[in-house]
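Next up: just one chain, as structure tokens, the form predicted alone.
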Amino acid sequence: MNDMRLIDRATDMTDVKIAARGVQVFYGDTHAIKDVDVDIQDKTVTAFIGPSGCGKSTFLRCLNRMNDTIDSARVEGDIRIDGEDIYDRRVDPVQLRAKVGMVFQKPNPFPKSIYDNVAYGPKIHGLAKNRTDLDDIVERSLRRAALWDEAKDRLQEPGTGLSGGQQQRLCIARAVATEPEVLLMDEPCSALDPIATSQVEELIDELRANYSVVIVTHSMQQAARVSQKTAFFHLGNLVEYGETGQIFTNPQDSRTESYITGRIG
């Protein structure tokens, strides 16, 4: 029986894309993240939920070293993607962020054409040998972001001229253009109307066929709709992590239940 358990565990680990152990984050003297252990699976949407200021966005930013850009931030512990320590001093954060794409809360297209927004990353990372390669990457990325049909006749127009929902899908196209393996999304729908939100949620569901997607959301309904795994953060602690259905219908921790039922938030 023990042998079977070992085999099951080994099988589980093959699906792990990101493994975090003992992660702590400090902003100066403020202890923002406390001893987080979590395994995030490949080809899965994982939602981080919890009250404002609970640490979910801070932990998300650990996964592509965005906290490096904050002078007062200090990250401790071990985070590995495909077994590689992403905080190893030999790891180039710029290269890491090509592998771990990020989409922010507010759509932030560059003040460039739609085409140049998507082509920017592949150009700086040398992913295209020539203009034909670049054209192919731009089309493929816009198709993945469900924006090609709306944008194909306006590729030279500014990205800032698109609607809010289209701008956010452009930012997703820009993020996937470098062929990342992980896609981080920090409240990607909070600035969007319900129709645009629905379009982005459909897109997130499609993207998990190719990526490990991690989404921070204030909306429990959104977490329930788009994710297969959910992590509940509270006061800097990862309180509970598991299958989304189980977290929402049968949470194991009273703090999770209190949050889901609206008693804390």
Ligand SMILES: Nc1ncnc2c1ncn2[C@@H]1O[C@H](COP(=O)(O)OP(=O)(O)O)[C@@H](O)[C@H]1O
The other form holds:
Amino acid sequence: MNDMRLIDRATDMTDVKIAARGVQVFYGDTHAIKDVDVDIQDKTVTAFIGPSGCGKSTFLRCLNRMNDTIDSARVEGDIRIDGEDIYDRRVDPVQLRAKVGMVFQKPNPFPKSIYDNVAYGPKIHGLAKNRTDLDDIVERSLRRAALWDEAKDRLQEPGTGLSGGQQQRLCIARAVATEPEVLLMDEPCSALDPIATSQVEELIDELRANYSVVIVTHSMQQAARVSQKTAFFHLGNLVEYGETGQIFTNPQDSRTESYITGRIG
Ligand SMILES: Nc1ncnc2c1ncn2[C@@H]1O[C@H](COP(=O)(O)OP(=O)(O)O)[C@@H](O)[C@H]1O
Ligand SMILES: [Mg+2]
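The form predicted alone done, now the form predicted together with the ligand:
Below, the chain from earlier opens the complete complex, with every other chain and molecule after it.
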């Protein structure tokens, strides 16, 4: 290998936030993820696409050890965030999930006030010295989630009283309140109407400035709108991974091409 290639590689590596190697997931006898290798970039939106049941959610859950909570799930392989093995036995999964936040398909605010939904994480992780500090974190998080203007006069009202789109932004505010570095989103717009969807998509684009964002979506249009990188999964394999524009216009694998042209999935 010549020197130039070594230098190129080294430069590339500095942008890698998550490095996964040889990842396998089993649910009992079901082999749901098969030997996946991927480097996920920092300050980038990465979309996971593919037919239903291909393993998108399963692989996403590997990235913050959410599969630990599923009894039948077994994860093998190596996943590093900033070079640190997140499956090392010294890693506390609760701390990890503060650093690698997650937003789910259905908005799931706690049955608490808007304020407390956002304040909860920072409180249990001891991120606020006092009430003023906590107030600041809540405001900053709601602003990041583009919800502050709609929520500022009703912070003590229940989070569940917000509209669906507002609830999803509240969940994003709750996730960013613990100062994560990675945000995982599993079909975050699937329960939202088109207006709320485009607000959340705009927000995802803004979040990219500060985080590595990984979004699972069954909408190829959404993947094309919000992501810079796309990974196509099929039957538990990561078939193709690259620049979103390239995946959609010039896929290298026939399975990717079949999917994006609507022949599978
Ligand atoms: N909790 C679970 N228990 C057993 N099997 C599961 C579980 N979750 C997912 N699976 C199986 O793993 C495979 C991948 O599922 P999933 O990751 O949910 O796919 P996707 O998100 O792409 O639709 C499917 O065969 C699914 O039935
Ligand atoms: Mg899924």
